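Single chain ahead, written as structure tokens, the form predicted on its own.
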Amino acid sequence: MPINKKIRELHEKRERVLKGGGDKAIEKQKALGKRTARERILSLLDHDSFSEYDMFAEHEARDFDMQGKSLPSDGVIIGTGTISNAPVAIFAQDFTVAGGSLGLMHSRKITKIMDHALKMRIPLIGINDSGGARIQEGVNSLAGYGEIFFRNTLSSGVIPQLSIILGPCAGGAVYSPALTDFVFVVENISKMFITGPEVIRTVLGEEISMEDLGGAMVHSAITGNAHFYARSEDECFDQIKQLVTFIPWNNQNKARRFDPAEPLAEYNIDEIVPDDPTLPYDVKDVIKAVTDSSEFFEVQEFWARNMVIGFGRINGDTVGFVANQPMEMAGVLDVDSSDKAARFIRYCDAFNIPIITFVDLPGYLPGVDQEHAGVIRHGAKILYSYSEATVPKITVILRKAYGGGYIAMGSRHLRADFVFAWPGAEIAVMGPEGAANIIFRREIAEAEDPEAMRRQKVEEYKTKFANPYVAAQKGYVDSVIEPYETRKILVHAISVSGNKSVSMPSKKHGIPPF
């Protein structure tokens, strides 16, 4: 055959495997306000910069007439391409194609890219829009599933794992985004889901929407099962393209750095915490006060906002910045924002970035629920992280650090490298009025006025211990500082700790408080 004739054919066969499952289909999905595969990719992707592997890769399946049934690309596109220049592997499931249900060579399409992630130590992005399973394919389905979960495990800590949830993600499918590192979610498209609201009907006899059970505020709200939440697809990919900046190909990298720039004007460090520690404020203003540009990307928004996980850079350096909340709760350490930052801290840990804690607050909260939710057990997956924890770890304590809660963040005794204090900070077993009102108990109810004397044992109690400069005396505090040093500080801290080498016992692995 001439060669001209050979590259038309081949041009006819693109073309086909291009329409993926036809006019039709295409249209519906982009009445559902959604991107086709290979769209999403592309708008992904720097421009001109996607290779496509296992185009015209088919199914092998016999039964309930798949024979000789043609899926285009089998319902999932793979390849490689760059964002920001940085290379990275890439699949997109294809919902134009049989809803893009997962049989054995759509799985062994998406392992083949995983793989090559994994040998090449690039990151690896996931796009996922699928019905689930191909029941016609059987047990075949179920195989191939194990196989993405086995090696998302097998990456983890290795390379970074990112997942996007573009349309249904159902049944045994959720399980691979939870086993990656970051899962961004879009309003209105986004579903996830174990078993689907028809189920919870026939089961429970109840009524559920799709959205309510699955949907991408749930995820981020409720759940935390979703890292990034978008209003629509752009607003996810310009997400994505923006963690990328902050994150290193793999975890014998260092991030990228850029170029240093100091905070804007308009957060004056000075200024945003209360004299009056019984005053809230945002803790996010005094991350932006320290970092270049005043740059924060917060994860986990909006679940567990007690606690404000996040990257930004300081003189131009990725951070990773662990910090309680007051505007919540008081930044009270809960089931819920112990399991956030225990991840993060991981996360931070694995892929060498360094990690700066801000201390405000008052412990752990108390209460049967939360007792009976197993704050211990959760609670000991923070005291966990931290200690595991091999990366430069600077802490500054605020304001308030009471009982377990000054333990468990960052503190000196879990191995922080540098604790610093600001002058009003109070590090304590507990706050000087319950600590007043049990030590002092007996000269309280004998006193002419209880009241006076309560209040007059509150003060003596925090000038003998609610203090920083007792902690300061024992070494546990390496320095009280005063909030306009704080970014100096942090730059010091960073350069000086950059080639940080730790030894830790020999051992296949420890056993965290999951």
Ligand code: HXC
The other form holds:
Amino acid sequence: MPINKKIRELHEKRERVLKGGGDKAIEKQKALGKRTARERILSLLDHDSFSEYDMFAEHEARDFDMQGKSLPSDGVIIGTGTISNAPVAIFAQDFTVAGGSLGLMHSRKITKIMDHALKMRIPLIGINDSGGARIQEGVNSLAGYGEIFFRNTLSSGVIPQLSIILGPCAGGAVYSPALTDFVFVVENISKMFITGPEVIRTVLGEEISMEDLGGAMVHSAITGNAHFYARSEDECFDQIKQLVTFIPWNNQNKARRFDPAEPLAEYNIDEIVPDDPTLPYDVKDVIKAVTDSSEFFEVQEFWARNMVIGFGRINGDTVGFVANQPMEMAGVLDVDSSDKAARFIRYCDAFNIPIITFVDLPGYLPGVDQEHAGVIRHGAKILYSYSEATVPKITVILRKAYGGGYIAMGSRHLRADFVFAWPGAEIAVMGPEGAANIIFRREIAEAEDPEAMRRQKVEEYKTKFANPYVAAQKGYVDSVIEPYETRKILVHAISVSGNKSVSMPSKKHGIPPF
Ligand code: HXC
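Return one more block: the form predicted together with the ligand, after the form predicted on its own shown previously.
To see the whole picture, the full complex is given below, headed by that same chain.
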């Protein structure tokens, strides 16, 4: 066959494959506000950077109606490309082909690109849009999922793994995203659940819509499974492009340095925290008052809002922020906020990102609900992750640091490298009111005017303990600083920590309170 004929044959083959599941299925996809799998990849990657592999893959299933049935690319597109000129590996499930269901070849394509990402030490991005295990392929589909989960685990902490949920992600399929670092969801499009409405109706006799069961906001605000929420696919891709500017491409590297920039003047750090310790404020304003261009890229914005986590830059370097949020439940630590902070600390530690902690909390949340929900086990995660983290750890106590909260929030005792406190910091076993009621109970009860005595004892306790100077005398706090000095001191602390080197006892791995 002359070469130009062969080339024509290739073009025809390509064209057939590029039609995916056909016009009708594509129309249905578009009507739902969804792009096709290839369109998604092209929208996310740099222009003209995508290189596709295994376009002509075919399944070998024989059962049911599968013999001879062609499923273009077997319902998943894989390849490599670049984002902001840096390489990434990517797969996108094609719902127009057998509902993006996962059979053996489909899973082999995914695991091929996963192996490639790990070998080349480049990030892996997975776009999930699938009806789950391909029913006709039986146990081969389940085997495929197992192979994916295994690789997610091997790659964890070595390369960034991002999961984008752009359609259904049902049954065991949800566990691959759950094993990755960050999950992105889109309003009205993302649906994640183990057992769908059909099963719930059959087994439990309850009616629930897919949206209420596992829609984008459910996973952003209630379950904590999702890290980023967007209103459209475009917004979601913009979030990914932004995230990748903050993180390194693998665990051997640091994040890219940017040109330093000053915070915006509108964030005046001296005026954010009210003098009255009972009044709330938005800790994100404090973060924006110290970051370059006042930029803060928040992670899990809608879940466990009493804890704020996310990325920013200080003098051009990426840092991770962990901060109590006084605007939400006074910033207490509870089951969910402990989980949220602990996982993020481990992310930063795995990927060489210094951690800055802003402390202002009255301690762990008391109550039967929290105790029975396992606040001991969950609360321990934050202790574990701070203690284990060897990246530079810098802590600033803005106001309250009471009890277990003081220890947990990146204290010197969990090996913070630098601990600073603002002059209004109150570092004590518990709040002055509670403390005075307990240790001066008899004096208060026996006083002529118990209320006046109580107030006097609260003041006594405050003067003696609820300040930063007792901790500063002991060296638990390195320096008491004025708020306006914070950015300068953070810049300095990060610059002297660039070559931090500590070694941990040799072990296979620890046993964190998962
Ligand atoms: C084979 C599937 C499929 C599947 C969908 N399709 N899911 N084919 N295996 N799992 C096919 C449909 O037959 C249909 O083919 C096409 O994809 C589009 O599906 P529709 O149902 O028309 O789409 P829609 O109405 O949008 O509904 C989407 C859906 C629904 C909600 C995802 O398809 C659905 O409930 N699918 C089954 C989900 C499920 O129970 N999966 C198994 C989970 S168990 P045609 O040819 O008609 O276009 C599991 C175990 C994994 O995943 C465990 C790992 C540890």
